[in-house]
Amino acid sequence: MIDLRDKNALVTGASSGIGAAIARRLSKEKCNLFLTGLGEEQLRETKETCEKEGVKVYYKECNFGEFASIDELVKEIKSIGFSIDLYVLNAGISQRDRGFDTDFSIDQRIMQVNYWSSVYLVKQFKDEILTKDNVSMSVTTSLAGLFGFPLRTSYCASKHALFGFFESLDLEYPNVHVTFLIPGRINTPISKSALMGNGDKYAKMDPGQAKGLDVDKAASRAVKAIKRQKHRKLIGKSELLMAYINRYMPWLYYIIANKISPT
């Protein structure tokens, strides 16, 4: 068990959803905080109720479809002297489209979001990491980033990727130790904002999103795994289930994978 006391957070996709809820929670720890994401006000908004809990949080958007945009935040986080002891990498996008209906540029688009941002962040951050005794990374990544889903083609594949970069480096340094937080349908705002094939947002709740798991629930059992160190933790309600059945009975899971409405 891990004491968050004190300790420095660095959260990305704070302004909303999972991650505003996270970032809420670990204030309720006494830890210090750097919330990034998309919306200043969304995130300015999430600083002051985290500022209620008496700790230090700092705030700076980012667009993380962009490299520039991470090397600047970055360099701010840098520039205060914020000594991050636990990154909660939570920034992601979704999709609603089969996978011949979605132009390439959204597969890469979503890739960069999901994936590559997590990946270069953490890298700009190596030499601290490197001499830190103990660092801690939280990596959100999702039910789907452990099986294929309908409309989900690059969405799955960016957080299978995330599953593969992230246990991998925390096999190779002592120091470093990942939790995977995986959620199934929470009651955020996340279908509004994914991708059609085309680009557009889906701009649409999912029924099934809407009848997810409390977000602020979600943020509470996100926190007490990543304190007590879990490598995996599934976070959701029936449709868990889904995830030994893929595992254990997969030819029941391509039977009820083509049945479940993929919104």
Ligand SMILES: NC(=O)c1ccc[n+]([C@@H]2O[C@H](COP(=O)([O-])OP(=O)(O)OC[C@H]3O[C@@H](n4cnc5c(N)ncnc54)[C@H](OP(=O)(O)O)[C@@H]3O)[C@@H](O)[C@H]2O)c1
Second form
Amino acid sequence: MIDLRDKNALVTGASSGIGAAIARRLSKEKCNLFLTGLGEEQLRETKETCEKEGVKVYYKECNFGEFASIDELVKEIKSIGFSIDLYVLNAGISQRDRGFDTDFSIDQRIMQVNYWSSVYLVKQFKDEILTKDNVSMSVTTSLAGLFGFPLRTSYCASKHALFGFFESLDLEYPNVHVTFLIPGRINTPISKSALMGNGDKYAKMDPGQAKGLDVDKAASRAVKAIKRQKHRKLIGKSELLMAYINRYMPWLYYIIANKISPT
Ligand SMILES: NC(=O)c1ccc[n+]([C@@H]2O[C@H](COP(=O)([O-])OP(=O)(O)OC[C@H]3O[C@@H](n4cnc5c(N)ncnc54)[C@H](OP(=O)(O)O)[C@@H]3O)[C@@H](O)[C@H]2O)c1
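Now that the form predicted alone has been shown, please provide the structure of the form predicted in complex with the ligand.
Let's see the whole complex now, leading with the same chain.
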């Protein structure tokens, strides 16, 4: 079990949903925070809530769709001497269109925000990571990172890719520990910002999403898993059964995945 008191955590996607809830939960553990995301106002709100726990909280808006924006973020983190003990790599964008209805530029954008940005970000801190005794990384993937799912071709691909890169990193460096958070359906506005094939926002709250696990409960389970240095943590409700069905009864997975509502 690791003690997060007085540790420093960088939380990406902290302006909404799971990231904001993890930040609030980490502040209760007395962990100092650097929050980043797209929405400046929401970041400031999360910062103010977390500061009530008496921890230091910094924030900076950053667009993970652009490496130059990530460079600015890294410059700021380094300039204030915020030495990161825990990377919460959580920012992500979803998809709501079939593969051949999705423009290739949108496939690339989803991979950029969900996968390349996290790889690029941690590489900017490689010298610091290599000299620290212990570094934790929490990587928010998805049930859709374990198998395919309709209307999510590139989303699924980006989440599978996170597993490949960060699991290998964990094996390569004894001082780096990676916890994969694997949410099923969590009640957040993720479907509203999901991209359709032409790049427009889907802009609807999926009924399945709205019935998902409460976001604070999800964050509490996530932080418990990070503290216990679990390798993988499934977070959600009965939909998590799909992970076991896919693994042990793949024939049944194909039947269910073809019938289940993807929204
Ligand atoms: N909710 C679920 O059921 C579910 C299930 C499986 C996996 N997940 C994963 O959980 C993570 C968090 O999702 P969520 O449900 O909390 O959704 P959310 O409420 O929409 O939060 C997504 C976060 O990512 C940020 N983000 C999106 N595009 C970005 C960009 N270009 N640059 C920087 N930040 C960007 C968002 O910033 P703004 O809000 O400021 O735009 C927001 O802070 C994602 O990786 C998602 O794939 C969620």
